[in-house]
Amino acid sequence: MQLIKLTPLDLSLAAGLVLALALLSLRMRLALTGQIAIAALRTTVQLLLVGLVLEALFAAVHLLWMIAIASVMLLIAGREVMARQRYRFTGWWGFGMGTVSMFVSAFSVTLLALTVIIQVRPWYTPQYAIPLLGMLLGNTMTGIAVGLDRLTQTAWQQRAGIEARLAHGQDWRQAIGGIRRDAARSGMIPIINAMAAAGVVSLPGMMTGQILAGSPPLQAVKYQILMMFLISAGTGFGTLAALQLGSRRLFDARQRLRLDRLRVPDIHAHG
């Protein structure tokens, strides 16, 4: 099968409908048009930059450059999980709940599949390991994000009744356990429509990419499966985990709500 090449005029027509919308944004003032704008061009000067990477890694196959890229990869997503949470937690929290449940959740399931279900040699050759690495991280960081900022938003607005509980007797987990599972269900619900919607609804990017760069359809699906799974279990088990470390944060060791931890929008501060 022919792989077609895209000239930098097919990527300028494409680019050229990223406009349409943010002038439409524009005229409906939707107040989007500069955000369109900044994340297209942050698309495409990031892409460009991972492929420049990518080919000079793929040239020198080395460990300590794989961690090093992994290593950046991982802390820029722990900033955008931080960034994307309205009722976020100060100080070092803030990062670092995210961050460390990515590592521990995406990390592992990465190097499982490379050396147990790939058994890829070695198991860090960067063809692998780090599209593997990016869509368990890009997924995670989603449904993360999204718990966390359920979770905290959720108890600020809830604080009345959780310190109700705590006077009748119940302890933190009992308090906020109603309010963890609505944050956990928020986290997860994204990968549980992927996987039900693939192949009927949509069909994912892995498995499009594979198609439109030649392999058999038969292959890319496998290959598709392999990441939904792997993409469901660090999903769900880095938001599990992110949930556990928030919401013990909201508590100090006499079990009392402190709010003061999270960082409150003005809106609320002075109202």
The other form holds:
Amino acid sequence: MQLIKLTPLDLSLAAGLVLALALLSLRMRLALTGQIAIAALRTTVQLLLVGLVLEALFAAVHLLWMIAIASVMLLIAGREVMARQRYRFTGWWGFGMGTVSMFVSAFSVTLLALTVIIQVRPWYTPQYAIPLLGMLLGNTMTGIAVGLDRLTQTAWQQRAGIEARLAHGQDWRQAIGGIRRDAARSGMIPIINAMAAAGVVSLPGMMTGQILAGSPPLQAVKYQILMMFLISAGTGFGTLAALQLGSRRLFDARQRLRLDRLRVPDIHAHG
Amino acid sequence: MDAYHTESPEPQPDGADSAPLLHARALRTRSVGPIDLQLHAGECVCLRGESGSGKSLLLRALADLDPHDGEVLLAGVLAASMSGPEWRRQVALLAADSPWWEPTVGRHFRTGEPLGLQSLGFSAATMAWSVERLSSGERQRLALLRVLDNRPRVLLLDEPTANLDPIATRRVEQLLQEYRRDSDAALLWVSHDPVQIERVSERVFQLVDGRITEVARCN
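Got the form predicted on its own; could you also share the form predicted in complex with the partner chain?
To see the whole picture, the full complex is given below, headed by that same chain.
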């Protein structure tokens, strides 16, 4: 099977569908037309740029290039985790906590997959390294963002209960334990559900892409299973690491609850 | 003079020159302080002051629940030399409205039948109650028992009878006096009721604008 090449005309036809959707939402006064147009434009420009970058990277395989691009991906993901927090840690922690956790989990899992499982040579071959790292970072990012957001928001809402436990002589782990477990569950449940539903409810995008590109379905499925496992492990370990850092940071050395280390959104400023 | 100085000799229940059980030196927290304060074993000291004068902040700092400057010692041992939880088990704060975190009353206690359960009008069956169904008065009385369950050496009481009727108030006062006598504990008791202050305390402090002054000695 050969990959059928897409022409600009093919893409324009698909763009026509989005245009039709934009016109319909204009007519229905959904106030979405602008957003649809901008999003469609962004996806075109961003993906074309990534395409160019990848073409260049594939042409010049070099470890330093890989490190550079991986760092950029990590920093953007770290910023995204921070931006999704309603109660964000002040100072360097707001950015550092998520970024460090993603680095530790997504990077180690990717490295393991490249060197031990897929055994691609050199291990930083961009064709394998970048998609793997991208998928791991993207999913780990979501898990960490959801988990941390849940942790800080619940701690803020239940601060009186946490302090009552501290006042009763419990240590910080006991005082935040239930909240931390809930946060871990909310960070990890989406990926567990995705594993459970894969192939029955949804055909995962990566596998679909490989099949479209001409891979035999069973090969594509094997890669998808590998990815599911890697993503689950990466997301799970990353979320747990971030929650360990986050819940410890909510308390100081004297094990006092320190919500002044969170930036509380304006909505609560007078409440 | 707006700060209470600790050099003057204190009337002691047992012997004149014993070291204080709880000793705060140059304690500052947010708008409160500097505060110097000594509580002796077996002593009940009342603290009064208008709303917003910093009484609860002072108690929170003594229990090491808020960051503060200065130092606090328990029987000559610095708070910093033990862990926060260990300190708070011995220097226990009973907050004005203390939440419950387990579904039933009994799961907050180490023992099946806590000290003082009967004398505050409860029975062993109370331990199975759901915390959701507690009235404010029941919550307050049970919160006191919860604090006593740790056998603290110092009790920091933030209006412990605010939600109680006169009979329950007297029962709580009696239980606290018994605990103080039997355990040689020190009590720092925030109250707005002058009659109650007269009834329970040996010394009275007033907190004004974050500074503490001794205003009365009772018998």
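Positions refer to the first chain, counted from 1. From a predicted model like this one, the values you see are computed outputs, not experimental measurements.
Selected hinge residue, L52, L111, G161, L245 [rigid parts, motion between the two forms] = Residue at the hinge, from the list: L52.
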